[in-house]
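Given next, in structure tokens, is a single chain: the form predicted alone.
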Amino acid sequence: MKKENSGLVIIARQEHGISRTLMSPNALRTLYRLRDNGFVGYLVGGCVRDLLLGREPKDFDVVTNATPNEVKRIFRNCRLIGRRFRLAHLHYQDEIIEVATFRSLAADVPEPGPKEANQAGQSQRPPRTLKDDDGMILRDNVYGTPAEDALRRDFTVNALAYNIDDFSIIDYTGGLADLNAGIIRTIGDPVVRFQEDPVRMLRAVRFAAQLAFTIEEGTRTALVAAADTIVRAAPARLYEEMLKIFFSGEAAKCCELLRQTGLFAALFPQFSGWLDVESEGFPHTRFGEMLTCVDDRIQQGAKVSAPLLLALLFGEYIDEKTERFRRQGAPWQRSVDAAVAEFMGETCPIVMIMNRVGNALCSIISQQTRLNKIPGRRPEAFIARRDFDDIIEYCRITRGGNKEVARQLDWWTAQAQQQAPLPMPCKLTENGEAPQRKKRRRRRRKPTAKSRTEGL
């Protein structure tokens, strides 16, 4: 291990257990042609901490010198993104490789004014970097050098480079020693952070629930304290952040912590409210249960739809307000479809689910009177519904306990199983050949008195 006097350790290649074969050949290939057109090109983040951890990366993030057109014009398969931050991605067959440019540390860089730029003959453009009056970063395309970079990442343990030169691991911000400690830390001051881009928060949370870290006192404290700024952040943005706990595989503990810390009830005011209030004397523990549910299904390799995700989460909080509504009189799938735009309508403004989404939830947990009614009209329709699958499996964990409803859910899985023959298009002679179609005769119509005179 080699430690300069600026803080920054450098971590030789047989100090450290990270080999190339466990990279994805897409980065490795990205890297390499970086460094063969004269560029620097290092792995960094997420990526190489769990490959320090010993986990399975999910995806490998590049950071270059290269400016985003200059990527661009090194490789035919790349797509510029982003203007909060302009990103380039590589498109290969199975897999997106993300590469960015080292960003600077300066917080404000002067750009042409309007007189300057039209003497200049240049059109006047949107400025590199810009931050709301509260401090949100709104967009930062300044470039700068690597370790201006990594001081501008969100955690220590988030800041760590992979030198594909020497194969050794670069650490400006000590996140080295924290990722030993088992500790979440914010670079430079936490309160500042989390002003500039308020879903750090989240991260902050997942990584600690997902990698089993504590988060570092000040850093909490931070987090606490500015827990209703949350609602700041892209409703967009936080709808894939908030997926991206619920899939990570420790959503219980992940909602544990952001029940801890306030953010779930800046995310989900209404519902946090209703989870806290008993119904009719019994506390809903529904939630937690499927959040459990839904862990052991990830943990064990299976799928999860968002929509089969949300209803299950949210399942009981929509069947109370579809009772409500049909104690008012409302039928059943009128019911049903005012709860969930109730719902939409509650969650939407903070946490943006797409109208898709919706309408899918919505189908799951209408249809669930369908599974009743055996066989039912045209039941190969209701079987080859897209949300079958899902109708199913939200019945079967929901209630599937009950022999009964086991039993029709075994009905209507054994029938989607079955694969019927083609039906014939008539019935087939003794000889086994299908009989010649008759032709119609057309009916003659009879002449009118003006077609008899016409005739004579």
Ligand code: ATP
The other form holds:
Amino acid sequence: MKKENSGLVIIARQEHGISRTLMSPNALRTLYRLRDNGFVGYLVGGCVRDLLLGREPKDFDVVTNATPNEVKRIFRNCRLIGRRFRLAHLHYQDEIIEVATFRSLAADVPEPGPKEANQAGQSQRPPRTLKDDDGMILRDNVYGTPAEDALRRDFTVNALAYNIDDFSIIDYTGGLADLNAGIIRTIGDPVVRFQEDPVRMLRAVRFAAQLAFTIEEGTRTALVAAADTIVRAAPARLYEEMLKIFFSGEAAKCCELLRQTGLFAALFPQFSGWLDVESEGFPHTRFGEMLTCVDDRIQQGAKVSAPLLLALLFGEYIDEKTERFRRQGAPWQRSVDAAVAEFMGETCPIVMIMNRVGNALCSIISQQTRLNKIPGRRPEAFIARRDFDDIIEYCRITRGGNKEVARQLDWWTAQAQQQAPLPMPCKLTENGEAPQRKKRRRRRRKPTAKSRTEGL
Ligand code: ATP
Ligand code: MG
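Show the other one: the form predicted in complex with the ligand, since we just had the form predicted alone.
Next comes the full complex, this chain leading.
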């Protein structure tokens, strides 16, 4: 191990346990190609952390000193993406490798000078780095050195790099020591780092739960103090991050930490308030049970769709709302619609659940009554529904313990097995959805003399 004055630690090939056989061949191909073209290429972030922990990385990220355009010139399979961060995506047969150019800390970079302003006094190009009044980074796209690139990352354990040139590990932030001690620690002042990007608080919780690490004391204190500011993050991003938490395989642990730190109450204020009180003398225990159930499935490698996940977690809450509308005299379907609409109205301003997912969640809940009708009208059409499996699964998980319900489920499952799959109207896309129909273009008619005069 070599330690430099700057705090940089280099761990030589023979001193760490990372073997290239554990890496994605495509990531390796990418690194070698960059090196052979005279560029620096590192593996960075989560994959180095996971390889050191003996876990299988979810994805392999590469950083380089080549600019996105230079990457594009070297790799034919490259597509440049992103407005906020310009990134190169290398498309291999079954994998996309993300290649980013070393970036620097946004705070260190001055806003564009007068030279970049046009005559009207406005900037010709949007500033490459931008923070709002509260210090949140709105844009940062400034190239930097490998050291700067490490320092702008979120946690020390996420800032380790693997250098393809000599197979060493590069550690600018003390990440290796934290990894060995099982600690999640922000790089730099946690107050500032959570101000710059509140989503980092959710990431701290997820990594702590997923890796069975503890959040370092200073980081935790800053997180608890800033928990309320999580609502400043973009709602769509919070939804993505919440899905990562719920699908992490450690959702129960994550939610416990989210509740302890005040993040959960900030993200789901109404639902969290409801969880804390009893209904008719009973505490709301289903949420916790469902988290464990989802964790079990994910750990066994099963897939859970987003609508089914939300139905399982928020179903009891939505059922109570539905009951309220029923008591007011609304029919079943309308009551469920109103309950889901109310839930979406409360949740979406902070955590943006897409309408498509909200509608699918609504139908999983409202179709539960169809399962009681055996065979009912056109059972084959019901079985052919795209969400039939989710409807069945929701019933099995929430009410499958009841003998009568179990009997009904057996009947439906047997019918579904007998029923030959209906001819597909079209090939489904990878995520099981029907591809968007191409719009047929209408040929424009040549304007006639008459339509021209009438202004048509
Ligand atoms: P996993 O993919 O297993 O969830 P990860 O650490 O790889 O974990 P990614 O979201 O893939 O997480 O991000 C890759 C790397 O980018 C991180 O390891 C971290 O270094 C950096 N990073 C991601 N999000 C942020 C952020 N909000 N702030 C600073 N750095 C970030
Ligand atoms: Mg990753």
